[in-house]
Every structure is written in structure tokens, then in C-alpha cells.
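What follows is a single chain, given as C-alpha cells, in the form predicted on its own.
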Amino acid sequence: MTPILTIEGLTKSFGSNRILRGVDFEVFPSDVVAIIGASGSGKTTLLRCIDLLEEFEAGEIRLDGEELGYRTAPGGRRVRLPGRQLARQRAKIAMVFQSYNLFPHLTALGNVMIGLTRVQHRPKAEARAIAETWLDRVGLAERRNHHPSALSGGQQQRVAIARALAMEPRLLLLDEVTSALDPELVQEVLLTIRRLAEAGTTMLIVTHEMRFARQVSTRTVFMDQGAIVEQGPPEAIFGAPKTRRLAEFLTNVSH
């Protein structure tokens, strides 16, 4: 099987602070890859590099075989692609953030439609039909005409997920999408993600919900200090860690 996403030797720094240290891994169609690790281990930065929101110093990211973000100029120098090409590449990836980033003046339906009409230039009637389908899939058909202020945090996050998926991305990135929610709202968002996984959506999920990662992911990646320490099936990562660092992390998060 050919991977959708390939990352090789990814290195990223902020000033003298090295955030990613030669990250390598692949994501295959219908994979649900959970990325776990302590705060500051580079998980969110990795997603932001994949989504081309951050530049990186070295390494390569490929989506469906196409290098993302850069081209190699004569002499081997890496050159950042111009904005139009970056936008074309980013259209194949959707990212859902910790904060919902909904437009407050638009309804749930309007928030899902806006990318379809403004970015993909679809006719309004077509965009509306697609948006209504996705709102129904995340359980919000009856709330489609409500503004974000009239929705709970969990409902707003589900609108953000519907908005991302309506664009038909090759890859969905989810960055700690439950971290800003009250505990009683977490489960409704996790249930939505679980249903997407069962439907074969290819996802890369940064999460601190260990039970969820163990139950839903097809592969779990443990990061520490900017590097991948272990990766493998969730039953191996959670049930039989090979490194002391992963064992310590799992012990700490279980208390």
C-alpha cells in the first residue's frame, strides 16, 4: 500500500530551541495515527509543519508523492513555494485546532459552507447540500441555523470538524480538539471522531486522551523532546512499552 503522507528527517527550530529532531514516519490510507507525549514534545509543531503553517529547516514532507512547502533550486538550495502553490497544497489537508475558530457572525451552516464557496468556488446550492450532509454526520442537523454563541463548546468543535471534512481533504489533522472543552462535552467530540475512524477517514490526532488513543488509533506514535521514541500498534505502545521514557510517561498520565 502506498502511503498518503511520508515524513523524512523533519527538523524544526525556534531560534536556538530545537523543536523537531529528525522526525520520520508514514501515514497510510484509513490510518488513524494518535500522537502522544508530554507538553513541549513537538506534537503540535509537527502538525503545523504538515499543514504548512510553519516553515522547517530540513527534511521532507510528501503528500501523495508530492513534496510539500518547498522545491529544490539549482545547487541544492531549498526554496519555499509561493503562496498560491502553498494554498493549492494546503487544500488537500484539513486541520482542526484546540480553539474552534468559527466565524461568530455565521451560522453553523454558514461556517461549513464558507470554504466551499470562497475556496472551492462551488455554487451556493451545492455548498449548502454538502454542508448539511456533514452537519448531519456530526449530529448537528437540527442546529445548522444556530450561531456559535448559541452552541456548546462540543457542538462548536463538531462544526469545526464538519467544516474541515466538507472540503474533502486527503488527510485530517486534529490538534488536541478536546482540550478546551468541559469534561462532560469531551465524549461527544470523541464519539464523532470514532465514527469518522470507522468510516475510514485518514487522520493524524494529537491527543492527551490515552484511553481514546488506545481504542481508536490504528497506530500510536510517542514523541519526546522533538523525536519519535516509539511507534506501533496501540496494544504494543500501551501494553508493552519498550523504552523507559514511554513507560514513565504512561505511568504519569495514568495517575
Second form
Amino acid sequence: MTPILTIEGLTKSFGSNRILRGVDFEVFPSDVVAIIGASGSGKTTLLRCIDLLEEFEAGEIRLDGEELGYRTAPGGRRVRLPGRQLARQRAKIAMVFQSYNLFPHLTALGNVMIGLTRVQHRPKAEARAIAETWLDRVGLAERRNHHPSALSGGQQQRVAIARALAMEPRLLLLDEVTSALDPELVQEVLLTIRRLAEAGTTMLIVTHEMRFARQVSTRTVFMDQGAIVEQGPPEAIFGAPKTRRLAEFLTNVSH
Amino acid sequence: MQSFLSVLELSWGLLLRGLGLTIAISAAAVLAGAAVGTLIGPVLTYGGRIASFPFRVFVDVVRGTPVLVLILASYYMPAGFGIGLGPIEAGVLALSVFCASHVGETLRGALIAIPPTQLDAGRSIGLTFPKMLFFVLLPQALRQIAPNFVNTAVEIVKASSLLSAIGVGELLLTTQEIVGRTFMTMEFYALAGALYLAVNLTIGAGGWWVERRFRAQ
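For comparison with the form predicted on its own, kindly provide the form predicted in complex with the partner chain.
First the chain shown before, then all remaining chains and molecules of the complex.
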């Protein structure tokens, strides 16, 4: 099987602070990869680099074989791609954020449609039909004409998931999508993600919900200090950690 | 001795023309100023130091200059470069420039206030920057500055009375001419004041209606 996403030697710093130190990583079709680790371990930065929201100094990210974000100029110099190319590549990867980031001036339907009409240039009627289907799938068909301010956090996050998936991305990135939610709203979002996983959506999930990571992922990755320390099937990662750092982390989060 | 009403009967046509000119000049200046200001705001915000520099200078100079000085400059300075502007053209130019700098600056403030997470969301979907500006950033920022824009429009209407200084026959100059002939100072200045108030209350009501519609969303 050929991977959808390949990452090699990904290195990223903010100033003198090394956030990612040579991350190597592959994602195959229908993989549901849960990325766990302490705050500051580089999980979110990894997702942001993949979605080209951050620049990185070294390494390579490839989506279906195409290098993302950079090209190699004659002479071997690495050059960031121009805005239009970045936009074209970003459209193939979708991301859902911790704070939903819906567009407040658009309705739920408008939020899901904007990428379909403005990026994929679909006719309005077709875009509307697709958007309605996705809002229905996340259980928000009746709320389609509400603005984000009239929706609960959980509903907003489900709209954000619909907005991401309506674009039919090759890969869905979920960045701590339940962290900003009130506890009673977490389950509805997790249930939505679980259904997507069962439907074969390829996903990278950064999460602090360990139980959820264990149940939903086909592979769990443990990151610490900007590097992948251990990865494998969730039963192995959670049940039989091989490294001390992972064992300590799991002990800490279980309290 | 003439009565106020009999003078009004003879001069209401003149007054209406003056009022019409006030409204037309103000409307032209507000529209042109809003259009130019909507271009200036994004350049000030996202243009980087080099591209935004000339606009920064323009906005600061205009905002730091009394409107009357802008009007006199628009009327007398182009003649120095061999461009003849009539008083009405010069007046519209001065008020448009005034309006553009205000709209540009308040729009910059509103654009800066949009959380960067909105840019992340737009980028993530695959919007190019121009599309993001047009469909995500400007719609939010323009809603935000709507109340401020109503204020600017009211300021423009009031400032248009200064055009009497360069001989534009707008409401104030017309009133002054009628007062000059009839010496009914109180009556006609009060009437002019009432007319300005009526125009500005109408603008205010329009702004209130637009704002209420935004808030309903």
C-alpha cells in the first residue's frame, strides 16, 4: 500500500526554541492516527506544518507523492511556494481547530459552502446540496441557517467538521477538537469523529482524550520534546509502553 | 415689513436647491471616500512597511489637517499645477479625501482586531489571500465599522457647510444670501439648522436599521 502522507526529517523552530526535531512519519489510507503527548511536545505544530500554516526549516512533507510547501530551486536552495500554490495544496488537507474558527458572518450552511464555491468553484446549487448533506451527517440539518453565535460549542465544532469534510480532503487533521468544549458537549463531537473513522476517513487526531485515542485509533503515536518516541497499535502503546517516557506520561494523565 | 412665511414662500426653491446640493455633495464624498477607504484599509493592514508607507502618510496628513484647510487646498492648489477645479469639484475632492482617510484608518483597526485564527481557518480551506480578504476579512471588518461609518457620514454633511467658504451654493451659503437680503437672521439660520439636523437624523436612522439587521444575524 502506498502512503497518503510521508514526512521525513521535519524540523521546526520558533526562534531558538526547537519545536520539532526530525519527525519521520507515514499515514496510509483509512489510517486513524492518534497523536498523544504532553503540552509543548510539538503535536499541534506538527499538524500546522502539515496544513502549511507554519513554515519549517528542514525536512519534507509529501501528499500523494507531491512535496508540500516548498520546491527546490536550481542550486538546491529550498524555496517556499507562492500563495496560490500553497492554497491549492491546502485545499487537499482539511483541519479542524481547537477553537472551531467558524466564520462568524456566515450561517452554518455558508461556512460549509464557502470552500465549495470559492475554492472548488462549484455552482451554488450543487455546493448547497453538498453542504446540506454534510450538515445532516453531523446532525445539524435543522440548524443550517443559524450563525455560529447562535450555536453551542459542540454544534460549532460539528459545523467545523462538516466544513472540513465537504471539501473531500485526502486527509483530515483534528487539533484538540474537544479541548474547548464543556464536558457535556464532548461526547457528541467524539461520536461524530468515531463515525467518520468507521467510514474510512483518513485522520490525524491530536487529543488529550486518552480513552478516545485508545478506542478510535488504528495507530497511536507518542510525541515528546518534538520527536516521535514510540508508535504502534493502541493496545501496545497504552497497554505495554516500551519507553520510560511514555510510561511516565500515561501515569501522569491517568491521575 | 415682510413676514417670515411670505419670504419663505419666495425663497424655498433656493433653499431646496441648496439642500439638494448639500446632500448630493455629501453623498458623492461619502461614496467615493468609502470606496477609496476600503482600498486603503487593507493596504495599511497587510501591505507591509513599504507598500503601506505612502498610504500611512496620506492618512496621517489628512487626519491631522482641519477640514477647512483641506477644502481651501483642494480649491487653490490644483490651479498651481494647471488643473482647474470648480468649487463643487474641489469640495467633493476635499470631503472625499477626508472620508477616505477616516474609513481607511477605522477599517485598519477592525481588520487588525480579527483574530488570526480566522486566517488559519481561511487558509486551511484553501482560500488565496485576495479571496480571504474579500469573503472572510472585509465582510467582518465592514460590519464592525458600520456604526463608525454613520458617524463619518454625519461629519461629512456638517463639514460640507464649510464649502460656503469657496462659494459653493450649498445650504449654508444659500441661507446666508437670504439672510443678507431679508435680515431675518434667527429664522433662516434656525431653519438651516433644522434641515441639517433632519438630514443627519435620517442618516442615523438608516445606520440604526442596517446595524439592527447585522445584529439579527
